[in-house]
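Listed next as structure tokens is one chain, alone, in the form predicted on its own.
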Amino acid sequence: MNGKPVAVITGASRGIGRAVATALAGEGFDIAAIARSVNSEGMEILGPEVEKRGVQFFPIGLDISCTTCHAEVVSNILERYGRIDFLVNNAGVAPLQRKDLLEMTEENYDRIMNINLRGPVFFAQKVAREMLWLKGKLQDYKPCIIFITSVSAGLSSPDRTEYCISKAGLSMASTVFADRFVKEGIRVFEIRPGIIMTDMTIRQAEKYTKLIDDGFVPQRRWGMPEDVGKAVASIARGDWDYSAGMVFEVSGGLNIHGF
């Protein structure tokens, strides 16, 4: 059985997922990196970044919305390492096109829900079951699940209604998972990124830069994926062991409600 702790990160090939994987590798976790394709440029970049930190890199191809595929993926990780210590549920997508609420289609709604909400919830359920089993097998085992949501869990954007609803649902999933598993020693946290410079936001770079410059973000700068990675690393180090269920907003102060 593997001696090092093992972190599983979904949506690991780019942006926040890549930064989280690199940060956890720096904390001594072997990394099981999940993305839709193991042959993507992002995964090819991530592998050496992880391994140069002295830990193992295990790339896995999975469309998180394929819930019937989850069992095989988790089984493969356990077969290789014998444990899963940390799950970062990060995989998610934006609408293909921003459209007003009145123009939202069922097809786009279902796509977003399957990837952003349904898939992550059932993947976390599968991993949590294994964590409960592992608690009786491993000494000093401190399992943890993190849901990466968004400030859109609480901020309305009528031109991407389906995205906001998916993130609000995932936020509640984090709360329910925390409630269910806290007494069994599985810590669950939610991280809400704000305007982070990723492939998802860069398409709206001009709009977001203007909002930031105009003071919409109190700290008046773009967030970087590494900002989220640092937050995850802090949780992984055990800095927040008495804060199960906590919501961490990494948003440059968007959580500040002043007038």
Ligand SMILES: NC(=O)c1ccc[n+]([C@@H]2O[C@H](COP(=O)([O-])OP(=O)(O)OC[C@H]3O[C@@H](n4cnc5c(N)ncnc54)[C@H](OP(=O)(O)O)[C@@H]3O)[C@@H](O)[C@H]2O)c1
Second form
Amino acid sequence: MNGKPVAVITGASRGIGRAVATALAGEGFDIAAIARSVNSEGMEILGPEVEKRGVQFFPIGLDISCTTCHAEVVSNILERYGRIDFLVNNAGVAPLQRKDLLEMTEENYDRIMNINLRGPVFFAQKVAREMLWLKGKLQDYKPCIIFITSVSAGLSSPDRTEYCISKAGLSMASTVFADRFVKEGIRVFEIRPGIIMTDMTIRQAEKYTKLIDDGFVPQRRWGMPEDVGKAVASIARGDWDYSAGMVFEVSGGLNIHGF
Ligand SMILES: NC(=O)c1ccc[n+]([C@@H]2O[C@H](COP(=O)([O-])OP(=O)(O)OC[C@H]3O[C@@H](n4cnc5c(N)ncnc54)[C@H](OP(=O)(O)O)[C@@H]3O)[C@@H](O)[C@H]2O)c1
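Structure of the form predicted together with this ligand, given the form predicted on its own:
Time for the whole complex; same chain goes first.
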């Protein structure tokens, strides 16, 4: 059995997930990095970034919406590392095209729900089950699950209704997981990023930069993936050991609704 704690990060090949994986490697976690393919440029960049921090890298190909694939992936991680201490449910997508609520299609709605909500919920369920089992086997074991939602869990955008609904659902999933598992020693947190500079936002960069410059984001700057990585690392270090079920806003103050 591996001695180091192990972190599983979904959507680790780019953006926020890559920054989270790098930050957790810096905290001494061996990394299981999930994305749809292990053969992407992003995974090739991440591997050495993780390993140069003195921990192991295990790339895994999984479409998170494939719930029938989850069991095999979880069992492969346990076979390789013998434990899972930390799960960051980060994989997520935006609508392929922004369309007004009246134009939203069932197909696009289902795509977003399957990737952003149904997949992460059932993946976390499987990992939580293993964490409960591992609690009886490992000493000093402090399992933790994080759901990366979005400020869109609470802010409406009628041109990406399905995204907002998926993130609001995932936010409640985080609360329910926290409630169900806190007494059994698994702590669950939600992190709500604001406008973070990644492939997801790059197509709208001009619009977002104007919003930020106009003060929509009180701290008047883009969020960077590392801002989320630092927040996750602080939870992983144990800085929040006497907390559970909290929502961390990493959004430059977008959560403040002032006049
Ligand atoms: N950027 C923002 O402003 C922002 C704000 C709030 C919340 N978020 C949330 O933060 C998370 C990460 O977003 P990001 O901005 O870092 O996006 P990104 O740069 O587009 O990265 C998305 C990641 O998810 C993976 N992924 C996509 N579909 C997947 C699937 N079906 N199964 C498994 N992995 C999949 C991608 O990997 P492959 O393509 O290699 O599979 C990639 O690693 C998302 O949940 C997003 O909703 C982002």
